[in-house]
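Only one chain is included here, represented as structure tokens and corresponding to the form predicted on its own.
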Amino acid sequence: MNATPLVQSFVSHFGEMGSRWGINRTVGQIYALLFVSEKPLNADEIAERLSFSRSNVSMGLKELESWRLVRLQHYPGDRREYFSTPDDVWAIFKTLAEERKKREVEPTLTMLRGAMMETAGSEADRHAQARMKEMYQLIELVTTWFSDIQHMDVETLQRLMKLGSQVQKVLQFTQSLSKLTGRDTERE
């Protein structure tokens, strides 16, 4: 690889982690290289720096484009396409979350809704449907919550994340207040 030891380490790590994240090693390494690159790179530059074939780079870039994780740019007088990642890490995080939801969560929710709509033909099916309903409700709750926080501005989101377990204290306090006032905060 034609890069500094620091960049090599980062790129190699992303390649190793790629398979754990559901992408192949090559795609992970291409993304990591683009992420730390000072300027947009064309496919030939990526291939040279990573010692990959041009076709591997092209397929990897198409995969990253389908995830909306790279930006395509053109320069006047140059017919080549140049690629970069979004500058804002929060925007990258939100895009990844949206794409994972679209590719993984929504199909699972659709399957679970269909399974719950079927007529249970046995006690085993009723038990299975009850378990699927629990799973559906949890995924739906998490998805709704995540959708809500995804629309927060970055500063609010950072403050919320830094609160950590203090949120639990706030919720306990609100519950204590509701008991004193007779209001049901669980429904609000």
Contents of the next structure:
Number of protein chains: 2
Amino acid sequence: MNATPLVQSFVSHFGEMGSRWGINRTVGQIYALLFVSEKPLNADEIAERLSFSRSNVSMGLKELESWRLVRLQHYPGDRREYFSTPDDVWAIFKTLAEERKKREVEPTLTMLRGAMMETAGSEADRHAQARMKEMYQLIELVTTWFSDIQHMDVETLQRLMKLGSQVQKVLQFTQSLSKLTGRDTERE
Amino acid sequence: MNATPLVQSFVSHFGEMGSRWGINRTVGQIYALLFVSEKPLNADEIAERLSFSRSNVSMGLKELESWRLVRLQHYPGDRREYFSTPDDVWAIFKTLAEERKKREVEPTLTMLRGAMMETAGSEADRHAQARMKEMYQLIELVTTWFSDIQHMDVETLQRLMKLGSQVQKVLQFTQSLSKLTGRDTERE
DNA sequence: TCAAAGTTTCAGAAATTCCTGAAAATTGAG
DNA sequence: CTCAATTTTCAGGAATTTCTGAAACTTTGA
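May I ask for the structure of the form predicted together with the DNA now, the form predicted on its own having been displayed?
Let's see the whole complex now, leading with the same chain.
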């Protein structure tokens, strides 16, 4: 690899991390390299800098494309494809969350819904179903909330986050207000 | 495996999912089995129900213990150890979030801090550092917020989540209030 | 239509991770 | 302390995943 030590350590960290959760080392490193790169890179450049085979890079990029984490572009008079990552880190974060939701959460919810529909054949089954229901409700609550949040604009989101647990006070306050006015701010 | 089809499908789903992110198939299945089980199980029971070797189960349980996802207990007159998962799904969720933070987020933050301290040797390095800083700030904001939220009691948390994006309105409202009173609800 | 440039696919080698059985270590009752 | 019950460790075989080079495919410009 012919990168500065700075980029080097960033890239290898992402390699390791990548393999810690689903994505593999190659994919993690390619992403990291693109993320810190000043300008878009083509597949050969990536292969050279990371000393991976050209085909390995091709597969890695395909994987990253399926996660919608890279952007593809062309330069006039150059037939090669150049890759880069979106600039906005918030957007990246949202994309990641959406994809993980689609790949991990949704299938689980589907499975749980299915299991909850079955008629329980035993006391053990009945207990299992009750547990699955608890899990289902938690996951659903958390993910719905997450997608609510995703649709907020970045400013509000940042304000909310900076507010931190103080939001509790705001909530208590609005609740006492709603008691006075008789209107409830909660939906459903 | 000698489980009802209901439990069966739940357990194998967790096996698959497990391997999709870091944890392996065995570990995922053991966890799933314990999660829906009415009563605590000992290692032999687990091995038998999932048709894994006894030693594999032992390793899986050790892994789950390191994630603080299982609880260990003894019965009088029985020397074997019985395993179960905590009942409260919220507590489970929090534990999971804490552990992932410790294992995945913190090392990344440390690496980024290190990289940001280095003196950039080139224009490329300077750009890389700027990118890393953006990433650092995002991660820090999100995780601080997460831990703030974790310390809220479950009722408030649920209320907040049910409120969803409507929280935006509440925020706007409090902001206009704070303009009136001259006090700001944001910390820092 | 052809050739050159570039990209993707894929079979199998290499590397890694998982899993097992046997043996070692630990635990607790007597 | 001894012994049996139980748990853990670990070397190496099995299974899976990753990675490569060669070949196939695609695209574009002449």
